[in-house]
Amino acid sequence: MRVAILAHEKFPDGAKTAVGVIRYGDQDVVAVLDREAAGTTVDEHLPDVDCDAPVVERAADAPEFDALLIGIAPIGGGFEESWRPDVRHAIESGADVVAGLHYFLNDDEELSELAAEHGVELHDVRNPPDDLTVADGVARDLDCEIVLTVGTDCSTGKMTTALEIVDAAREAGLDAGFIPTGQTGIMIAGWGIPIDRTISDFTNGAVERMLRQKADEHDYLVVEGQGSLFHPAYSAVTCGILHGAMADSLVLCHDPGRETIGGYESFPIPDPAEAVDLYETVGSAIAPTRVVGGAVNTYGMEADAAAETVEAYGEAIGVPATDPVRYGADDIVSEL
């Protein structure tokens, strides 16, 4: 599939959806919409990818597309008015809308007519399953070993390290699977639950049958995490998370350039060690688990630089640290 990305003002660093799918995803990405960045290429940004699409101004000024993927995932997830004419555009030229917004394309009137009279569709990728029921408490029974991510804040690299834990698998001849619970994870998978979208009451269960539903698939499914436990806001998806995957291993992803939580200055992050020390007896209340490794993101920093922070954070943790996406996660997974 062809697909258009837009991620205006905010390419690349804040535009995590439209990164991961550049990296991660299948998709055939024509161009990344982007009104300060129009006339570079996408590798300029991200020179580790092997992709020189166009950067450009709006939907028109684009290739032709089969899709156009909303890139952005704002706090609060809402929709942008300046948007509208590049998703207007889009659906008038024949290409469905991929949103991953708790803002839902198909409730706005104008698009949803606009879709039905072009014949595309709106997709909107955090509207969940409507039969989500609450967690049987089984994901430890499943015949299978059970890894997840979590952080030390949003944004820390949750998503990327799950698949890079599961490509670093795969090479050393083990049988993973990656669990998207996020809007971007889903876009590059195909498939999964938006766990920030879901009841409450259901978010372990819905973690719990996805695990359930590919148990039987691979000897090792990898949970992509959200939030944190310490985030004023995001706390309970992350707890919800940790409870209904009872997972058998937790990989601890952590941000070096933050000393508070994005966007709560107020709050600050703990010490590395502290968050092993939370993590493994919020989660050991439910199931036994332990943290088996460490991803720190070091983007941007010298090599030399990066290689003393990882080494700082492996040895604050006391268990193998990586940057998953500069050195691998051979590490990690020679702990599980």
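Numbering follows the first chain given and starts at 1. Keep in mind that this is a model prediction, so the values were computed, not measured. Compared with the form predicted together with a further copy of the same chain:
Of residue 166 and residue 19, one falls in each rigid part of the chain as it moves between these two forms.
Since the structure above is the form predicted on its own, I would like to see how the form predicted together with a further copy of the same chain looks, so please show that one next.
Lone chain follows.
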């Protein structure tokens, strides 16, 4: 599928979704829309990716594409009116539009009418299916190994680590699939359920449903975790994923530069060894699980400092550790 990715004024540093799709998605990225960076190419901004697609000012300047992805998420999750001409152009040229906004494109009268008229789909990936149910408690019986990324906080690299594990597993000749649980992961994978938007009674069940759907297709399923059991607001989501997935193996993701939970300054980041204990204890209350590896974010560190940080982290939690973005995830895959 050929995609154009809208990332106006934010590419690449403020466009997590766009960069995630370029780096990990199977889609063919034909253009990025950013009116400030127009005239450059993607690999000028992301030297480590193999993508020389143009950055263009507007959808009309892009090569032909099958879907327009909204690759940025403004605070509040609203739809920026300045994007409308690009979305309109995409629809009128027969392309679907995929968005992870709180504002649903399908609720926008002009866009939904235009989409109907042109026979294209508007995918609001933050809108979970309306036929979710409670879990049956069967994930542990599925005929595949399940791996789940967990964390000491939100935004500690759980999605990236899961995707790097899938990549490393495939390179090692293993048949691994990615189970997305958040809007960026869903846009990268092209399918999935936004677990943080499900009805709380169905949270475990929504994770279980995705695993059942993919268990026959792969030997390993790597689930993108969300939140943290140490998070005062998001722990329900984390617990639902932990128990819905019944993972054989957990990978603990940690940002060593942080001292308190993001946005909750009176709550300390837990000691990573304590986090290992809590995830293993809570997970094993439903199905036996253990932490087999650690992922740590060394972004911005010099090479020596990064290597020391990874080593110290591995010693602290007693299992192999890596920075999957810097070093890959081979050391974790070899533990599976």
